[in-house]
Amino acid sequence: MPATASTPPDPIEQFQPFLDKVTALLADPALKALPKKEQCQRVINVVRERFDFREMSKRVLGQQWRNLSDQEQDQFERLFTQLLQYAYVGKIDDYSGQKVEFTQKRIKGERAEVQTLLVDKDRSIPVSYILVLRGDQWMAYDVVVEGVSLVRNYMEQFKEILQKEEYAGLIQQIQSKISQFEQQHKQS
């Protein structure tokens, strides 16, 4: 049955080909032969297809987001995406052919959760993707691994920094962390 205005598209139908594309890229030996920075860039380009980094940035900053100018919001989104790129996508070498099994979905209005298991030889790791409907596309804005939310984790870290050092201090710390990652990648 075709989706109508009142029936959102199936989030698993949209997310499964995306995750297949990501795992195929991660498994590609040609990717691992590239310099680390280029590996990260290629993966993040694919990840952008189904991740809403603006929504993620907004949720990580909470109330602080509304106090920022458009330029500051753009800057934060760009820096936060870059931080995630290095922090998570930089672990490309950790991928060793794990399979993704889709276990469940929940849809409530324009929000959905797709639950998966990342299956390895000897264990399964629960990974949930929290999605928002943008037009007719489900876009992820949070990833929950073994019960730990990426957004909540960063929100708590950033809230502490914002209280002590305000927004300029947070930006400075993110830029410093990105520089550290870039130095590590040059060495590897």
Second form
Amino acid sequence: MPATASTPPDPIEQFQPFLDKVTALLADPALKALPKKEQCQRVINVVRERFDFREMSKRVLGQQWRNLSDQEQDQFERLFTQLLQYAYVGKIDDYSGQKVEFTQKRIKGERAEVQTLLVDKDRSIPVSYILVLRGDQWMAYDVVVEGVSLVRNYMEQFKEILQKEEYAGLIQQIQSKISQFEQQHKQS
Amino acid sequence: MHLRRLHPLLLEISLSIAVSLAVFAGHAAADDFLNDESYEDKVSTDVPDPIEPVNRAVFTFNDKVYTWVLDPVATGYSKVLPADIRGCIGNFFYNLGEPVRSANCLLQGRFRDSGLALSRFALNSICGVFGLADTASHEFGIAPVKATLGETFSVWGIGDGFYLVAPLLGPSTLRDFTGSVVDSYAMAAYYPWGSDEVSPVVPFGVNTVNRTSLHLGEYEDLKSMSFDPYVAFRNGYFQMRSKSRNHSQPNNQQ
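Which structure goes with the form predicted in complex with the partner chain, now that we have seen the form predicted alone?
Everything in the complex follows now, all chains and molecules, and the chain you saw is the first one.
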């Protein structure tokens, strides 16, 4: 990976076109005509451009990450990404043209936060993206909605599962959650 | 009724002493997402949950109330009233809380915020037609100020005690719950309607249904994404609280 330049690139400059691309895709009527699974795949392919799911997986497991073998790390990353894909990206139908406004940015070394407002009909929801600098690209590893961090929220739930059922139990729970979502998508 | 008007401040102070005797001190600093430490395992909740079995039972009860009573009622309500009117009703109740918020800011030594809350009350009550519109935010650029008695207690060094899920009211801590009870009692002292003991319950109900109608579906969404909804909501509550109490954030000051 190339060394970081002394002045980091503007995170908003990189994130704005990305979010425009995501909202344009979500608003595209052609997307909704596709089968659910295909829809999810299309969206996740775009989301991957600016989301570092490995970093996300690493943080959501905390110290436990280091105790995993390489294969286990890959497995966890794959399952966790799939989970988010179904849980969040599966909500494509809920998108009805909400606009994204950029309100603020903060940079601290190789970390940055881009604050946005998701403007809906009757209210606005503050959504922040927490980014890490990879070379000269800002990549997101956490989403903070109304002050609640997705990663930290899952981290606490996973921590309790790991304490009781260890890694194997956690994997099993994630897998059953994914198949639960898959069932729902088949029905709808 | 003169005694009732004296109540709020006296009660806030005397109760804070009682609570401080029962609860030991401890104050969680606001986390910064850009610090890697804020993601370390230890953070989670600094507040212990010794009565988890009881809390889980109340959580299940609240969940049933939400699913079988509150959600259907609020759904019907949202079909009858359009979103902007429901927004006005929300504003109206929020505006009634401004004097209490202003008093809490004073008690926390946030003098500027205290004045802002009071000006918001004046502006919205007069120009915003009894608080139905948030003129102070939209026309005068005075963003809402957040302050509760629970936060006042925390500023005074009183610890959370423990995590508490209150029936119908939801996640809280011993300290914050005590604070909300006093806050709502203080608000009831100047509600524009009846002064008996029962009438404050009616606006509480209306406010709850109204608020729920503006957030329909979110609860179900969060629940369906969780592995252990109890832990997910506990964690979400503490994260949200730490954000609303971080007054150094520029977007809270404007």
